[in-house]
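In the form predicted alone, a lone chain appears below as structure tokens.
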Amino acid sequence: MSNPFSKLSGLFNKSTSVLGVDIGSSSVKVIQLKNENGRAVLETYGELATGPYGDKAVGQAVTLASDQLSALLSDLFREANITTKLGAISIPLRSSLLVNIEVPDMPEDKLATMIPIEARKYIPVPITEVMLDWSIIPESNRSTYIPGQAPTPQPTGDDKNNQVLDVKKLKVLIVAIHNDTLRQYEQIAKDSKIDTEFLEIETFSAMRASIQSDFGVTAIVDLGAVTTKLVVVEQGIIRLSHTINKGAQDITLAIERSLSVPFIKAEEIKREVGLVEKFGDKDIGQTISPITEYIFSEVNQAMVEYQKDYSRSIDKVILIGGGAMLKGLLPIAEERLYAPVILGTPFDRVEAPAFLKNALNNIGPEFAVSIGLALRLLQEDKRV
């Protein structure tokens, strides 16, 4: 995309710059921010497709080799003019594993020897291959718990009589990597010359990046090309993961086949005309109703079980990724989904000239991932 920071890099102070690289299945998007007293000042961003870098049509979804991928970001970086290598990238949330367990109440010395085991029953490969990590879940209606003090329960309804006490439980949020995984963008990082300073799930990249100061229920529904991805937050914490094996590249592929176009020009369609205008006599809207109706109604079902679980609703929606910028999608979720939706901004979370307010919150729903990692890097980094 066209960069109007272009020819402004050389004002800015290169040793306090950081980068966020969002490595996507169908477009790799970078950020280049600095801090400017304690203000996270927009430099430069970019993007780039990924499938012509692995002899596909633009929009596709492609896994691109060590090579492919190392020659894109040198592109990318080059296009969008970035001035540094200080850097953080996120790991697709395809290639890592995220879910709630629940587990009997005790130390968390006892918690970090029992959670290993209990993590065998959702990870299909030896817990020797990953890099696992976990964090208790508080209630909703408390800020802190500290494990093994629970109160001591108290028999309730026919359990008086019988005096059987109810167990405590935790929630607890396991995290799995694949240390294959790790291994493979960690060599990204030193291919491309990027001083990584983390790697981190693009899930909580694009949390940092939505979410302002919000105490309510929040679900963050991140439309990529493959997939879409939801969660469904809670004063910062995960409370539900879901992934719906469904995305934007469908609606394209619904488009090629029943217009029997090229997916190229099936994607340019899509981009044009999305959900509100007809295609000659073809309706647009109705040929591809049947993927949205799928994916907001698994939404829905997923916000039904927080519900059920947690016996709180969802205040409000945030819809993120390239999908969600399909034209005439949000007014079919606000319809479909049971919860106030809007478009996410995560560019209002850094300072940037007036004049680009407009574009930048046109194309901000794709730059959540990148620009919550380098928010995470302004924040956590002592060298800016």
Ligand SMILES: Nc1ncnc2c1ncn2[C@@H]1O[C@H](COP(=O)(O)OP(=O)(O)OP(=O)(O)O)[C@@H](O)[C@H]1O
Second form
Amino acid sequence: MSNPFSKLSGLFNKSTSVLGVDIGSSSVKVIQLKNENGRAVLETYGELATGPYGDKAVGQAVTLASDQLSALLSDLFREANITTKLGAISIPLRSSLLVNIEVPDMPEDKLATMIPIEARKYIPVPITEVMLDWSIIPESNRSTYIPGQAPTPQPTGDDKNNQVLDVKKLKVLIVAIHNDTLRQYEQIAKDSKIDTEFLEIETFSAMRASIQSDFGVTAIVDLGAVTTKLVVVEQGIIRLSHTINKGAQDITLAIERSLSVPFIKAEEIKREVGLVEKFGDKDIGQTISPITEYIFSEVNQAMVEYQKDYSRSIDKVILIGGGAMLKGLLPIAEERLYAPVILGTPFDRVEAPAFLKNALNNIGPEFAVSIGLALRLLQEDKRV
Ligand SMILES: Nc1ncnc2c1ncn2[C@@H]1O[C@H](COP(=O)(O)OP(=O)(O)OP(=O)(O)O)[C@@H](O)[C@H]1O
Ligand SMILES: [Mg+2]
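Since we've got the form predicted alone here, give me the form predicted together with the ligand too.
The next block holds the full complex; its first chain is the one shown before.
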């Protein structure tokens, strides 16, 4: 499912600049890249918190009305010196559905009839109201599979995990977006004068920016403000997707309660102190850790589920999203999670001045989605 919601495939000229726009619940991130002799070059980037545009504090998640969002995007484009209108916008995972199902093995034409019927079980609205797409998930370590034809059983994974394929069931990834959501994002683009090539669910954008070479199995954990989104990816395909209903905003709320300070102050303390330092005589780490423990235990559970389903272990976990930037989080994640952990560095995928490298790496986790969008625009140009 490389291009599920493409409306057009762009053919740009050599110096085309493209825009990736990630409308998160607590902040909007934007990046402008250009194609320079087949390389993705960073032109500019920027971020603005949504809170102040909806009478809330910085860091607070808010659903903005269309005029508030237009005002934010216009300020952001001006502040970041965005010069192109050619872009793509991400659709939040919470406004879409990504589900893996199992169906009996059958030829593809039969599957095409069966999938919408199966999908009804997961989609709470009439199927005619959603845009539905699906793709067969190949078994581990097998890149092509023709449905209805039994493949030669072959081993998967390393020696320890060898198994014979079960050919009686097909795993299928179903993706659905409500037509109203598509219309809403098309309207946002129109209001902000963004000439959108496509809309893409944020998870697909984050994957593109986070995974460089897809050997092995990677779990991407996006610690956003409201939720934490986890996908397990192998051979570029989502094998499992799970949303955890806790995010980095819950950490601010815990500090707010524990220290009896306003949200804005709690947000400031979270960013400055994190898990490593004390604030006065208060051990902020103790306030924060029930939330991080909850998130990591949910991540572990999902990883165990994947391992059981596919008899393969997860090779690495990549942390992205603003919550990944919490001071002291990485060592805790390394300790708690059942696989090696790294912080996402999506800016590695683009060329930028050397003096910016450290700064870009520090903010990188938050920009994974917007970078992934812009990279796809350049990739569809076939010159990057
Ligand atoms: N340096 C930092 N230390 C700790 N937390 C941070 C830091 N920077 C940002 N955050 C937190 O990360 C969260 C924002 O992350 P991100 O921008 O990925 O979320 P979002 O995309 O707005 O939310 P969602 O994906 O849930 O819609 C906020 O809760 C913010 O407080
Ligand atoms: Mg986000």
